[in-house]
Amino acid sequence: MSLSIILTIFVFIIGLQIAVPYLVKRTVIFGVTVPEQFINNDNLKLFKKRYFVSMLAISIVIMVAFLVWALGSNRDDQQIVIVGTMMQFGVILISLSLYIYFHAKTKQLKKESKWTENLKEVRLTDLSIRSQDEMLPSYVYFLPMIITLGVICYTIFQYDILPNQIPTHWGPSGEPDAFTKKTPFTAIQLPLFLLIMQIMYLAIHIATKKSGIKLSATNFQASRNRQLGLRKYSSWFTFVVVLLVTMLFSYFQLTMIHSNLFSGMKFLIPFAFLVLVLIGTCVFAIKVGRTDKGGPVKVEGGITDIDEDQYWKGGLFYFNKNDPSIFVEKRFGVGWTLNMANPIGYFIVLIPLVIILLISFL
C-alpha cells in the first residue's frame, strides 16, 4: 500500500515538475519577462525543449532506481516511505536546479540580445475587469468550518467513550501510530487544527480576491483570460482542497470516538483523499495553463510590458514594497506566491502556522 502510494505521488510530481514551463504565464519564460514580439524565438523553445527531455530522464532514472530498491527483499513500509519522500524531494530540487540554469540562459539572452531597447514599457489597468472576477464569494469558506464546529462539539459530548490514549499521527493505511494521553485539549486537538487551517485558507482566500489584476499591454485578451481564469480556478480548487481536508480529518476525529466506524474501509479513505488531491491539482494546472495559449495572438508592435524582473529574486520570489497585492502569480509553477515586501502576507501565512506548533508542544 505504501509503495502505491509513494508511486502514485511520484508520477504526479514527476508529470508537474516537466510541464512547468509549459504551465506558465505565456510571456514569462524561467521566470524572465519576455516580450510578447519574442515569446517564439528559437533559443526559448530550445530551453524549454532541454528542460523537459533532461527533466523526463533523470526522473525516470530516479523513479526506476527507487523502485528496484523498493522491491527489494526486508523493505519494510516505514523505509519505503521515508526513502520515497527523499527521492521526491530530490526530483523537485533537480527541477529547481534546472529552472534557476534556465533562468541565468534566460536572463543572458534577454540581456544580449536587447529585446526591450526599442519598446516602450506600457503599464495597462481594465477598471470593469473586477465586475468579470468569478472568484467564489469568502462566505463559502464558512461551511466547513461549520462542519468542523460540530465535530468539535460532537467530541465533547462523547469525550467519557473517548479512548485513554488519543491518536496523533496516522500512517498511510490509515491506522493512527502515535498517541498522546488523554485530555480535554488533546481531544479536539486534531479539529481545532483544521479550524485554524480553515481560517488561514479563508485569509488566503480575501488576501487574493484584493490582490492586483495584471494585465497584457501587448495582449490583452490573452491576459485577461489568463488573470480571471486564474482566480476563478484557484479559488474553486481551493476551496476543494478545504472541504477534502474537512472530510479527512473528520473522518480521523470520528473513527477515533467509534473505532468500529467505517471499518474496512480506513486505507481507502485517505488513499481516496490523496487521489482526488492529486487530480485536482492536475485539472487545476491544466486548466490554467490553456487559459492564454489558444486562439490567435495579435502583438501591439513598439510597446512592452513593464519589466518586474527586478522584483523577482531567481525568478522565484517576489519582493516588491511598491506593490499593494499580497499574493501574486507564481513564475515557477502554476498558482500564487507571497509579495515578500508585505508584512501582512506573514501575518496570514506564519501565524496560524506558529500557534498550530505551540499547541502542538502544550
Given for the second form:
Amino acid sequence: MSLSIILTIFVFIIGLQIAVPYLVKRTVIFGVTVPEQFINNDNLKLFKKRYFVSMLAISIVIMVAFLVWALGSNRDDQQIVIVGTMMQFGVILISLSLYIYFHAKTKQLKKESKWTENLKEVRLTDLSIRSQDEMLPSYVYFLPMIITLGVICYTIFQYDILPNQIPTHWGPSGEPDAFTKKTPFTAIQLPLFLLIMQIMYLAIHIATKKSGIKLSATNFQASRNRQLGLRKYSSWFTFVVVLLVTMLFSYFQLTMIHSNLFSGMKFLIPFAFLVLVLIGTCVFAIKVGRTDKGGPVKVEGGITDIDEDQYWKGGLFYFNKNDPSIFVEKRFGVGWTLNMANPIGYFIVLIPLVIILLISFL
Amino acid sequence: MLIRIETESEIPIYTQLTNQIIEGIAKGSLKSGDALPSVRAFAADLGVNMHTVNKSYHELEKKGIIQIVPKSGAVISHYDSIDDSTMNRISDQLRPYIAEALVLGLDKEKLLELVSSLVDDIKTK
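Structure of the form predicted in complex with the partner chain, given the form predicted on its own:
Everything in the complex follows now, all chains and molecules, and the chain you saw is the first one.
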C-alpha cells in the first residue's frame, strides 16, 4: 500500500516538474522576463528542451533505482516511506538546480543579446478587468465550515460513547496509529484544526482576489486569458481541495466515534483522497498552462513589458514594496507566491500553522 | 477602457493616469456615473504604489471630474454646462501654451486647425 501511494505521488511530481517550462507564463523563461518579440528565440527553445530531456532522464533513473530497491527483500513500509519521500525531495532539488542553471544562462543571453535596449517599458491595465474576474465568491467557504461545526457539535453530543483513546495520527492504510487520552479538548482537536485550516484558506482566497490582475502591454489578450484563468481555476481548485480535506477529516472523526462505519473500504478513502488531489493538481496546472498559448502575436514596435526581474530575488522570491498585491503569479511553475515585501501574507500563511503546531505540542 | 503607463517617462505616473482617465471620459469610454476601480485594486493591477493612484484621484477630484463618495469610491461626475470659474481656469491653463505656439511661429489659422484636429482625434480614437 505505501509503495503504491509513494509511486503515485512520484509519477505526478516528476510529470509536473518536467512539464514546467511549457506551463509557465510565456514571457517568463526560467524566471527571466523576455520581451514578447524574442520568446521564440532558438537558444531559449534549446534551454527548455535541455531542461526537459535532462529532467526526464534523471527522473527515470531515480525512479527505476527506487523501484529496484523497494522490491528487494525485507523492506518494511516505514523504510519505503522514508526513502521514497527522500527521493521525491531529491527530484525537486534536482529540478531546482537545473532551474538555477538555466536561469543564469537565460539571464546572460538576455544581457548579451540586448533585447530590452531601445524598447520603452510600458504597463497596461483594463479598468473593466475586475468585472470579468470569475473567482468563486468568498461565501462558498462557509459551506465546509458549517460541516466542520456540525461535526464538532455531533462529537460533543456523542462524547460519552467516544473511546478512551483518541486517535491523533493515521497511517497510509487509513487506520489510526497514534493515540492520546480522551478529554473534551482532544475529542474535538481534529475538527478544530480543520476549522483553522479552512479559515486560512478563506483568508488566502480573499487576499488572492484583492491581488493585482497583471496584464501584458505587448500581448494583452494572452495575458488577460492567463490571469483570469489562473484566478478562476485556482479558486476552484482550492475550494475542491478544502472540500476534500473536510470530507477526509470528517471521515476520520466519524470513524473514531463509530468504529464500524465504512468498514471494509477504510484503506480506499485516504487513497481516493490522494488520487483526487493529484489529478486535480494536474488538471489545474495544464488548464492554466494552456490559457496563454496561442498563435504568433503581432507586437507593437518599440515597447516591452515592465522588466520585473529586479523584484524577483534569484528568480524565485518576489519582493516589491510598491506593489500592494499579497500574492502574485509564480515565476517558475503554476500558481501563486507571496509578495515577501507585504507582511499580511506572512500572517495569513504562518499564523494558522503556528497555532496548530502550538496546540499539538502543548 | 485600457490604461497604459510608461514608468521611465518624464511625466509622473499619477499625471499619466489622470490624463488618460480624462481622455477616456472625453472619448466616451467612461461615462458620468461610472465608478473607477478602488485605489487598492487599481494600484495592484498596475503594480504601482497606492499613493500614486490616490494622488491621481485627488487631482481628478480637485478638477471636479470625479467625486469621491464614501463606500462607493470614485465616481465620474455629471456635467452639462461649464461654470465661469472652470472656464477661467481652463483659459488660464491654455494661455501660456497658446503664447508659446505663437512665439514659435504658429499663426492663428494653423493654431485653430491644430486645436480642431486634436478635438477630433480625442473624440474619435
